[in-house]
Amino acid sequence: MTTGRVRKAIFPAAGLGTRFLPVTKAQPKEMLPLVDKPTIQYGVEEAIASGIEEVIMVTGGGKRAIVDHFDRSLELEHYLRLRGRDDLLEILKQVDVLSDRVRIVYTQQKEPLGLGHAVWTASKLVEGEACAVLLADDVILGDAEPCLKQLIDAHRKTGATVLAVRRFPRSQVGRYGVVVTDGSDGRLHNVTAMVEKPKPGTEPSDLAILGRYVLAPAVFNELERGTPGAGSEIQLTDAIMRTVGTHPVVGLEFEGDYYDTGTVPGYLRANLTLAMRREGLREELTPLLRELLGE
């Protein structure tokens, strides 16, 4: 089976960011770096290489700066151009050419009712098309093709949704929702349900569910029910899981490096990964971590 273009992706970036609170009071976590990029640009040009023509960026209040580090800044331009700093105005332009390359747009999630709840809000947008999913707290980088791509080539071939999955030790795997699968095609498993963080010992696989979707339009059809789930708040897995029978689900063990920033540590690991691969930067980090070390 194979089914038409993904062009959209949604960005639901109206979280309160509570977990990284005082520095989220003012600054949306979405725009916390990593080295020096933030982590939700990470994600926007992770879409442009997989060929998305639209982002949604789905936000709240206080996430102006999103809107901002996405448009020009004349102003900033201007200052460094004077100063002759042809260096930096590359830096700029380099950020400059995504809103060049996709067209950002922007809703509003005027209260924080889930993640379900924030995908729901873009899909006036999405007008009835199959729609990537992106949450800018897992950052998936590497050789390969791009995350996104990988799981755009899957819903292609299937036209199922198509979920970003990876294999983590079972004493791990509870931090995430993890899938059932009855049936695989190599890396391609055939989802029959999903359980959200399971207790130790409960879980049914060891195949965690990361940051990345392609949803078909059926699970949009399920999330305008507005059912609540865990917490009073609408749940995408819920509204996926309502689809399983009557429409395919599938999980894919994608191919690349995967940094979970949604968490302190996660973050702080996160940069330090990134600084230590980059040259340069390596080079001042290595004689510190090892005095910090003790060696």
Ligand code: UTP
Second form
Amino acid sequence: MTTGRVRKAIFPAAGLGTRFLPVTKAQPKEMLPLVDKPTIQYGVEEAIASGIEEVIMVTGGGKRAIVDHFDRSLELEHYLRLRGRDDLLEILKQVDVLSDRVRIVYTQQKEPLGLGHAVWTASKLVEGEACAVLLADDVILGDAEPCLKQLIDAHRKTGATVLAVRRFPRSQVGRYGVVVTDGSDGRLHNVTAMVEKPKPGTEPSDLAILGRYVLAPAVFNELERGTPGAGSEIQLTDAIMRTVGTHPVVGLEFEGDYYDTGTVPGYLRANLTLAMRREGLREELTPLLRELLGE
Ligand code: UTP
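Given the form predicted alone above, what does the protein look like in the form predicted together with this ligand?
Below is the entire complex, every chain and molecule, led by the chain shown above.
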């Protein structure tokens, strides 16, 4: 059982983003903004606030914008300095300091063969440790401790693989992976199985798995064993499932505001909600929303 620290976090970001076509034809969906910040930046900030020391980005073709975003833009800085725009330079600095606070390394998933394959691609950089996985689509904000920190604390206490879970009404939970549990200790649920997108009426619980994980080394061993080659790659949930029985797996009902930005309606909802929470934008948008609603 590992009860050590979690130093590394994998960000799988090599998917095709087909639900957002055509905007994702030449642009990674992880770079789509929530108000004025790309979704992946929220995840990186959460990882840093959770004590992560190394971010492993799994990128694929056409994802150059992610690398550039976390790099300095000396040209842009130069022009802003010439124009005396210290206010904008300060905004750039807030991004630049992220790569000072965490080491960001990149690895290439040569073909988009699924999430399990993307995590497996990063596994050679994990070096046998427990490691976090964050899906940038799932943005989790709020006043509570960062979601990933809550998972890491649960891992430290239990040594288990930890999945972020949230209760949904039965009518909605089938859109997600759903856990089967055989006991709970407060917000921590002992996981015995997982069902991917269960059919209506067959949901084993109302606890959906969202995009934050702390994976014990055993899961990486399963990914390794199950990935003989392209086309027969193992799913991440299958790899986790194979460790149940020999290694503990728990679901943590985390605290925080969850935004699903992976679908167009969810993305628009998240943008609207965050814009309405921002001073300055709220005042501009409120009359427009009233007008649109015919109030
Ligand atoms: P999603 O299924 O949400 O992303 O995968 P997608 O495949 O890019 O989007 P759609 O379904 O076509 O609209 C969850 C995460 O896993 C990454 C994605 O980039 C996303 O962050 N992923 C997915 C990979 O890194 N590689 C893959 O082969 C598939």
